[in-house]
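Just the one chain here, the form predicted alone, laid out as C-alpha cells.
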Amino acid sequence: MGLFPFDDAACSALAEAHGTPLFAYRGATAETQFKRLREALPKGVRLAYAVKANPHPELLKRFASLGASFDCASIGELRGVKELSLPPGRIFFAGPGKRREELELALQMSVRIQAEGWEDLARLDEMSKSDVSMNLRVHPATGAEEGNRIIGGVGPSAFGIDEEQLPEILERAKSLRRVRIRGLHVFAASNQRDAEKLLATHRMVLEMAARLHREHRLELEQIDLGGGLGVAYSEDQTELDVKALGQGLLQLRHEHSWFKGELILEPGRYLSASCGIYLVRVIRIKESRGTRFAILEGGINHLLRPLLTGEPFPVRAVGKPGPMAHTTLAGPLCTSLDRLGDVDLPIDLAPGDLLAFGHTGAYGFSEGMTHFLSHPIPAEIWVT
C-alpha cells in the first residue's frame, strides 16, 4: 500500500469541508489491506484485529464484515466490540492489569481471555459458573529483534508469565476447578517488517508449545502468535512480505503436525495504518540557530508516536512541489517535547500551507495526548 490514502486534491477538499486539524480514514484502503493479508495466510490462521491500533467504530464494522476477530485490551474496547454482536469465539481479551468488572464483562460476552498470571487464573476460577477455557500469556526468553521495544523484547516485562515460570504455574493450575488452560499467547515483536524474523519467533513459540504438550500433557486448542506485523514509514523502507509470512506459517504447521488447533495473529498497525491521514496547517516558520522550524496547529496532542519511537510519520506538503529543506516539525504545545520529527519539506513552506501525514490510521488520534493543554480535539471522518 502507499503511504497516503488520499491525493492532494482530496486532501485539499477534505480540509476545506471539515477544517483542520483533521483525521480522515478511507474504508476501501482498510478493506484492501485486510484482504491482502487474509489471502496470504494459510487456512487455520485466524486474524484478530488489535483494537488498540484504532478503535474507530466504522473501522471495527468494516473488519467484522470481512470476518475478522478482535483483540481487546480494556473494558472500553470490549464494549466497542460488543456493539458488533459477534458470535462466540471472535473476541480475545488481554492486558496485564485486568479489573474484576472487566473480567465479568468478558465472561458475560464469552470472550477468550488471555490470562497474564496466576491472579487471572485464580479469580476466573472463582468467578466462573461453568467450565471456561482460556489462553496463558507467556513472556518468552527469546524473540524477534526490535528497533524500538514497545511491547515485545526479552528482558523484564509486565506482560504475561516468564517462560521459566511455566512449570510451576501449570502444576498449580491442576488445582483449579473451572478454568482450563487450552491455549498459549506470545506477543514478542512490534512493527517488524522482516518476515524471517517474525517466523523465527513463531517457530520458537511452536517449539515451546510442543515441549509443554509433551512434558506437561498440555492440550492446546489455540496458539496465539501475537502481532508485530510492521509497516514502512518511508519510501526507502521495505514492506513486510506477507506471502513469505504465509508460506512460512504453512511450513511451520507441517513441522508441528501434532498441533490440530488454530493459530492466531493479532495485527493492528498492519491492517489500519494505511487507511488514515492527518491534515494540519502550518502556523509559522521559524529559524533558530541554524534550525528551521515549522510550527503546526497540532503536535503530540494528536500524534504521540514520534515522541515514543523517534520515527516520524510520512509527511508531505499538499500541492507544493519543489526544492526541499530540512525542517523540524513542532506543535503548538508549551513543551519542548512537542516534536513530530525532522523531515524534508519545501523551501518555500509558509504559514497556512497544508501538511498531510500518512499511515495515521494506526496509533494516531486514539494514542494522542488530546487533553493536554486543552487545545481543540480534531475531528475524525470516515470516507467509504
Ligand SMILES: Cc1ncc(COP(=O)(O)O)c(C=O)c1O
Contents of the next structure:
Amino acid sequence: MGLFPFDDAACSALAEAHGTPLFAYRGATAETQFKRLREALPKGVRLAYAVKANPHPELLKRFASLGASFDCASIGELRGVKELSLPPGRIFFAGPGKRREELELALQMSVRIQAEGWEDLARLDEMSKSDVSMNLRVHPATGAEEGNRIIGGVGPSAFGIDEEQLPEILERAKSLRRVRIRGLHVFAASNQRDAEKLLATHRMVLEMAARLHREHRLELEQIDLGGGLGVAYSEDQTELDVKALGQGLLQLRHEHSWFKGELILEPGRYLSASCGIYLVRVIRIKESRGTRFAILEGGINHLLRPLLTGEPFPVRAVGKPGPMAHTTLAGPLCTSLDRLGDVDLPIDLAPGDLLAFGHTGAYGFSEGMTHFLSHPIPAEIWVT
Ligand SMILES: Cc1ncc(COP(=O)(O)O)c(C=O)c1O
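Okay, that is the form predicted alone; can I get the form predicted in complex with the ligand now?
Time for the whole complex; same chain goes first.
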C-alpha cells in the first residue's frame, strides 16, 4: 500500500483544476485495498465498511459494488447507505446513544442493530411490529493491548454492555416479545498493525461467545469482531499482514466449530485511508526561536487526527525534492492547537508551494472541524 494515491503531476493538476485546500479520492486505490483484504479473509467472514471513516457517496457505491456490507453509526450514515438500495443483511447500526428516529429508520431499512444496553433492547421490542434479531455490543472484562493503551476492556466505557452484566441482561431478555438476541459485537482495537494482537482480541471474543453459548444457551448467527485494522502512516512502519489475519481467523473458526454463523469485520481506516489525499498550499514560512514553521491554508479544521493521536499524516512537497529541513506544520487558525506535526520538508519550501498529505481517505475530512474559525470548506473530488 503506497502512502500517496496520486503522483506529483496528478496533484498539481488537481490543485490547479479545483483550488486548495482540497481532498481527492482515487476509486481504483480503494478498490485494490478492498480486494486485498477480501481475498485474505476466509469464506464466512463478512466485510462491513465502517462509514464513519469516510462517507463519500462514490466510495460507498464502489465498496457496495464489490460486495461490502456497511457499519453505520448515525442517521446520516444510514441515509447515505440507504441510497445504495442494498438487500437486507448488509447494514449494521451501532452507537451508544441512539435516537428514536434513528431506530425507526434502522427498522424500516431492516438493519441489524447492535444493542448497547437494555434500553436499546426494550425500545426495539416496543417499536417493532414483527420479530427482530439484534446483536449485543459487549464491553469485555479483559483488555486488549494496543500500543501503550489498553482498550476494549478493563475500565469503564460508554460503549456496549459490561461483560459482567450479560447474565442479567440475558435473563431479562427472556421477557422480550419481539426481540431475539442472535449476535455479539465487540470493538476492541484501534489502528492495530500487528495481526497477532488483533487475533488475540478476536480469540478473547470467541471464547466469551463460547461461554455464553454454553452457559446461557445463546444461539448466535453472527459475531462481529469490530474494526481497528491499522495502516502504516510512514515508510518505516510495517503494514498489517492481512494474510496472517485471514489465516488466524480460519484457525479460530476451526477451534470454535460449535459456531456455525458468520464472523464480521468492520474496518474503516484500513479500507479507505490510502485512497485519499489532502492538498494544501504553504502561506508563510516563519522562523521563531530556532523553529521553522510552515503555515498552511488548512490545519486541524480539516485534519484533526494529528492533534488527537500526536502522529502526523505522511506529507510531501509536490514537485520539490530535498534536501530536507525540520519543519513544524501549523494551520491558519488562531489557536496554538492548530498543528499538523513536526516533519521533514525541503529546505527551500516557500509560500505557494503545494503539500500533499497521504492516507487522508480515512478520518480526514470526516473527522475535521470544518466549521471551526469559518474558513472555506474544502472540496472533495472523486477520481475513478
Ligand atoms: C463500532 C465501530 N466499528 C468500526 C469502527 C472502525 O474502526 P477502524 O476505522 O479503526 O477500523 C469504529 C471506529 O470508531 C467503531 O466505533
